[in-house]
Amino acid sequence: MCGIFGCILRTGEAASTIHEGLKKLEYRGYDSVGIATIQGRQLFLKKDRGKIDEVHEIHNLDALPGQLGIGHTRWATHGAAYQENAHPHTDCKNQVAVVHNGIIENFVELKAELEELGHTFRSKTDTEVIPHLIEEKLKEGLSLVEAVRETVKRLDGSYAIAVISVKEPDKLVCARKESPLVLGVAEDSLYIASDIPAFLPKTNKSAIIQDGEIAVLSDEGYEIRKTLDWKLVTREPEVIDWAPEMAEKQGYPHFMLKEIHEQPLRLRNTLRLQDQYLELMTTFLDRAGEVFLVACGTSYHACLAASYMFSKVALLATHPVVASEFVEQHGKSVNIDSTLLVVSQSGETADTLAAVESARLRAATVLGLTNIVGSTLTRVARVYISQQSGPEIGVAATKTFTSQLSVLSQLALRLAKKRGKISHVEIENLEEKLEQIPEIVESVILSQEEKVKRLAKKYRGKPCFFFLGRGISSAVALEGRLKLMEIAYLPSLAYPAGESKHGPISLVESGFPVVFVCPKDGTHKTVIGNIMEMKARGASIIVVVEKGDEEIKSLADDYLEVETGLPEVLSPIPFVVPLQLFAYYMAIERECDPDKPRNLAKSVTVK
């Protein structure tokens, strides 16, 4: 997740600000910095991939001059970890400066009208198209703040913008669409951040930005006013009493709890992925002999929810492997008919990228979706897509998970309807449902955390606990099982429900807690049957259910509720919110660190 800062300062140096701002966000992760300035009529800009320590030893950002300036940390996620990449970005003259967290859906669009005009670009990025446009329209004559006006009206996708320009050099306009963006106040200063601890150490003084608003910072104070209709907005900053480190995770306890929280935003950038990207590697996986789909862990559990809904939808079957085992298990039978889809939220797994190194050795295709742009798995995947979730902070993924289904349910209805499998209606209609997984992830977490808090204190005891789905749902009670035992370090099981009578049932007795993952599909009654086995034995029944679905909240000691009328292959998103909770607030009765569980480490890099 990128990290914006800027100020205006009465006395001192910006660049020096700028570069303490700036460490205060390195939490979020990035791979690049830099800092731009402007004094007199002159822009200053300095900038390279590394961390800031590093660029800093090699560049000093501290000797920009200027009172006035802004600052950037960024994550890869349109052209990787380069010089060139790294923010601020310019216009043509090097007049206007821009600093930029988001998705810019049509910048591809926007950087051919552009070039068209005559513009030079430097960057792989999407952010460039910004500070070109705002460059044709100070070349009409506009304001600047008039020129970033009309220019936030030109984007598609999610924005929080800083812009400054040697055509207006005492001010620092900023402007936001979905991705956050707050601002400190002080006597003699103001700043502006995408986290309040970056200005925290200056001033507690703090006011948001809200969505479609446009904010003008100048030596005379603020203005805030509605994008499309420029109405000033009256907004007092608040007084922020948060501890530094509390600051960090937006006033969250642990990470893993602002990740979860962070989903719906999430989601919805998965749903601006650039088309020629979704459409490349739907063209491979048509044309594959047969495709695997390689993971470890909680992408494991991504890609056997996936392999649901290619066969589904798609009526292409695939084959869902967990990457240590793929090399002895398939390593031979590979070849220049294999395609692997491989899934990795760093793209450094030591196991996943044995097994692509396997299968590349054959001639196999490679394919990647993963959440680091520049890892290993995007240099040698003939195609790849970033699942647009931003750093994870959490060990246990979370935002990453419902992330990667996202992409991967994606690919499966391009890939449907590339091959004509099912009518144009039922295509509308899931694409349309996709479209609406954001809100009601949003709405489940709004509707659902008190409850599962009260779960959670109920059930803190109990020593074991199984977790069971069918068809779909199996993959969501993996993922729900896995993290329970990640963070609340509880023995726990989980098995397709109709496996459950083969073994695991000898040891339900009184009160030990089953889990089931019922949403409203062709499997449901089948599961009410599984439901009745386990009560019938004593178990105390949890269930994760479809509003109304009153039937199966009868049978149940405890329910959790999402939307209903979801269909089946878009259920493991929303159903496994629930269950993220679950284990959070499970770890939190039993006294763990859900952001540091003991062994495990984000990325294993070992075999």
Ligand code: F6R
Given for the second form:
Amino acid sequence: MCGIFGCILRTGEAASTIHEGLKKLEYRGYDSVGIATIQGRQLFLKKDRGKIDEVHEIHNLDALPGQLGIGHTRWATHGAAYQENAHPHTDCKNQVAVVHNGIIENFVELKAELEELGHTFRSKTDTEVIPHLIEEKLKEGLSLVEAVRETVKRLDGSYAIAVISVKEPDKLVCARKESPLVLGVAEDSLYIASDIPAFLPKTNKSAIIQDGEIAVLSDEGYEIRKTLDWKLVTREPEVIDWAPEMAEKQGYPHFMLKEIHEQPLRLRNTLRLQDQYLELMTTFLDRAGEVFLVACGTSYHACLAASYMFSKVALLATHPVVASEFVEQHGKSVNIDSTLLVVSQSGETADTLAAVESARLRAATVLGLTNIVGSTLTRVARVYISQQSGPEIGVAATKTFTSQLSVLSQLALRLAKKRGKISHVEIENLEEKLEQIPEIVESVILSQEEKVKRLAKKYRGKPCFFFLGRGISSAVALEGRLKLMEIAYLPSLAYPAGESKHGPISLVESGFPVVFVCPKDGTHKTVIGNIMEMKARGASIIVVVEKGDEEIKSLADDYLEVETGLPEVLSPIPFVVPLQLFAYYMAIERECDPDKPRNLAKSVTVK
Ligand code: F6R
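Having seen the form predicted on its own, can you show the form predicted in complex with the named molecule?
Every component of the complex follows; first up is the chain already shown.
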């Protein structure tokens, strides 16, 4: 996730306006920044690694001339946070500048093709193919707009781009596919940005650029066309009445709710990981003598779910371990044949890094899954995968959890294929369902949110909750409980459902709320037995079930539903979503701030 901003002004300098706009987009990424402007027939560009204020202090971003320009605040995906990897990227002759948000999946092939044609690349980014492709098309004599159109036709993946060129110094051309892009329209200026708050201080009139559209901004106004058939689109700007603070959260009252709603988009991104990293990591896993899955908190719950995925799909036994216990529990037995798959959203969690350090000292292989490219984990891991969730601002992990699950399930599937442990039919089914997960999560949010709100009102006064699930759903139960505890301050318990009768059941009395996570997998029948045990003691039963699971619904006081027909190993992704929403609305009912729970920090850098 990155932030892009561009503008054409009639009065004033573009650079300072872009700088201001990027500040409002910093929540989308903050590891490097850059601005390019045009004056006369000359391109001016400044970019560097670091937060906007840091880069501005060194380079004075405002000191670029011209009334037209583009800017970018980066969240590294391809290529670490170095100056060369910062946007804007340019072509060989510095005549075209491009900012991009998204992932170009076929950049390796495109880059090879362009290098063959003599283009020189300066960065390790996927984005840089875009200015070079445009350069090629301009060479053929196409106009800037035509060159952009022909270029985007060749791109696989997702993008929101803004392009300027000294060849047509009065134009700003943008295109969009599956990454956000909005147009801001004022009396004497036009803006383009990843998000409305970026230009809200300048104008409250906005039009959304849709997927598969190209917008051309110039002194004369703007024009939107369909990329494929070049049909003109008539779209009048709408008036936005959000307060600036509300706008940053895209109209949501809290970042946590925004991030829960963002999950379909983020999950789509995780389906576009670079093949070579997935393949490399799978090779290491395949060769490992033993595999430890190491993490803390929510990331540990992803590891726990992953241990079921690896076992069920790839027939690989793994050891999920809470990072703070790793050294005590396994420190001495780890050796050159051990592999640690380390999961950390921040890549900076002290307990997790301590486990990594001790394993490295014993020559173990460390693989990393993280959301922060450039974090310590990415530096110490032999291979790492960036989970593509974009910055998570709410302290409670939500979208980063489901992204981790998606990546881990892809690794399990790949390993299964490599080891020949899975039939073609199963592979096809899993691949097909993985593709559907973003839509399924979207429909869970749409269909269940109102119901969750009602449940939160009904159960708001309960002092304690139980979360139970069997098999892979025990990881979901743990995560549902952690969310409720950390943001609504409700002491709660979570157990594998079978374990509940070995002690915790003594807490249950009339009206005690017990949440069961019950997909229709191999555990279904046994879970019904566990529900009956709780019901017999007067518990209030809340279930998360598949649509049409009348058997379990008839036993429950309340139910939340998820689309039916998901393979067991993928079920945690949509099943956790109603529990995230439940925690959020319980926090609201109990007047707690879900974005800033007391005593917690987004990144825990102390042991
Ligand atoms: C819970 C939460 C924490 C983190 C944990 C590990 O909502 O966010 O439990 O999951 O502190 O953090 P990372 O994944 O950054 O290592």
